[in-house]
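The chain below stands alone and is given as structure tokens, in the form predicted alone.
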Amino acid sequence: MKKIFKITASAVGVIIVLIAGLVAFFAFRGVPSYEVEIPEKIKTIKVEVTPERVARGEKIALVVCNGCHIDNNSRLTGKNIVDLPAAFGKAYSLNITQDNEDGIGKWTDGELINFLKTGIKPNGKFSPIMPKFPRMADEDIQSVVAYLHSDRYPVQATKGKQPAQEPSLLLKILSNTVMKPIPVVTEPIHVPDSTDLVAFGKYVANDMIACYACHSKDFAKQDPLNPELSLGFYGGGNPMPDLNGKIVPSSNLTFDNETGIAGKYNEAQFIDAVKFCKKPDGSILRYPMGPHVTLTDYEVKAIYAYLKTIPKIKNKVN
């Protein structure tokens, strides 16, 4: 008996020790950089800004991209996102003004879609945190660009370099382990013919914003290719601090009859939810839910069509 309680001892004392062996690895390492391999397809694409793809850039942009990179000038200079969960550490959005030294003026459009896509930069660093659109339409996604090389006011050049990103000792676990760049997709990728209306609504919620991020269940734990597999998909419960750090978590979109949007929210209610953050009682959502106001009515009327196709989740969110 004694001779098999010392094996057993042994065996997780080298466990421990090899586990303690890897956590240190990964807060030595950090978050990891990669080879930047841009397909060809990709690497040489040349954007055309024209004022259409303008437009359609800024109208996305304002939903995805002003949350995080906006400063109090309403330039695209970046700050401390104070509402990063606190777990992950401390994060400071980029710069992607057209900056030459502080901003991304100098990268290429094949270097811009490449980040939008996988998250890595030029330079061969990753960003765990930010939001990928590895299924973002083609033309949406040049329009983004385009919008970023316009003569718009927020992405004029401006100087502002953001201090060095401190992530804690779990958000490098994770980026060495399950969170890590994503493969691009080369492909030709199109929007989908608006007047399939659930069609259209799952590419506005799931590739265009990636609505699915906030409201599933788990940022660790979700996959940007394929978001129906990311973890409690639409059920909500992913706990977002607000500006003050307090918890909210995302709410349930689902069409769980208890714990759901169904019968709490019909699609007049809903576009008015999503565009103002107006509940149907008259009262505002809460942050970090915040409006989007450049999509259209239609565009929510999709939204809200997709999501009563999707398995609802009994999941309920105080």
Ligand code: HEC
The other form holds:
Amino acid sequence: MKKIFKITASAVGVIIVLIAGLVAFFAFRGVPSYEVEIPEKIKTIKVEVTPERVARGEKIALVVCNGCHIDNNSRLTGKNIVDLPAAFGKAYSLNITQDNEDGIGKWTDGELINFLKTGIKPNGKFSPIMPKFPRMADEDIQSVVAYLHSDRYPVQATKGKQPAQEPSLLLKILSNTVMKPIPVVTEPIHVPDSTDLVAFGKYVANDMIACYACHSKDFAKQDPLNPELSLGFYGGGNPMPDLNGKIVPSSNLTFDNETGIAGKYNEAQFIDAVKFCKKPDGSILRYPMGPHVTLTDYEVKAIYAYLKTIPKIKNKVN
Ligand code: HEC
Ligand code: HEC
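Shown: the form predicted alone; wanted: the form predicted in complex with the named molecule:
Expanding to the full complex; the earlier chain stays at the top.
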């Protein structure tokens, strides 16, 4: 008996030392870098800046990018992401204006598209906090690039650098284990035909805007390549700090009768909520839920139709 106890105790001791060693290694290594292997097909993309693309890219950027990257002067020079969950440390979105030194003026189109898909920068650095868009349609991602290259006010070359990122130990551990770069998809991705309301809504919700990222259970347990496999897909409850650090959990958007949006939001009310943050009782949805004013009613209708088709999750969010 005594001997077994001794062996168990020393085995536990060895495991503790190994784990401590691994944590120390991750703390020292920090957020890892990767070899930059941009597939030829993406590397050689040269985005033609057309008025149609700029308009489409602007529409997407206004709901997806600018909220995180815009400064007090309405330029995309980046800022402290003050509503980052404290457990992740401190993060700063960076200057993505056309400035050659402080911004991304020198990035090629292929480098930009590869980063948006995978999270790997041209210098190999991986970005765990910046969302990835691995399944955004080719034409849409090129439109975002066209917008970044356009003469629109927010993207014009502007000086200004952000401080270095300050990832917490937890974020370092996560980005060495579960938060990895996304493998790059090279086969063509198209926007589904908008007459197929459910398929179109699925694209807008999951691949273009990533509503599921906030509206599933946990940022660290998501699968941007297969959003449906994310933990608690659209079941809400993801604890999100508002601008004062107060926690606002995301809502359950599945059609569960008791805890989801079935019976709570009809289609018209859903459109008001998503576009203008207006609740059926007239009150306003809290930050970080933002207004999505550049979406058309049809796009929001399609999201509603898609959410009706996904598995219901019983999860009461207060
Ligand atoms: C949730 C906030 C958030 C959103 C949304 C977001 N970003 Fe970022 N972005 C960041 C953060 C934080 C970084 C810094 C990443 C790092 O260095 O680890 C970053 C970095 C970048 C960089 C790298 C800049 C550099 O010099 O290294 C580019 C390019 C970029 N973002 C473009 C975009 C585009 C385009 C969109 C929309 C499709 C977008 N971002 C949406 C937070 C965000
Ligand atoms: C940055 C994170 C974030 C993103 C992105 C986001 N939401 Fe939200 N959403 C929230 C939070 C947090 C709440 C809860 C707000 C509250 O309780 O006041 C919310 C609330 C809602 C509600 C109200 C539900 C209810 O039960 O009252 C709807 C509807 C909604 N979001 C739809 C969407 C759709 C559709 C998208 C994508 C187009 C989206 N959200 C993107 C964070 C987000």
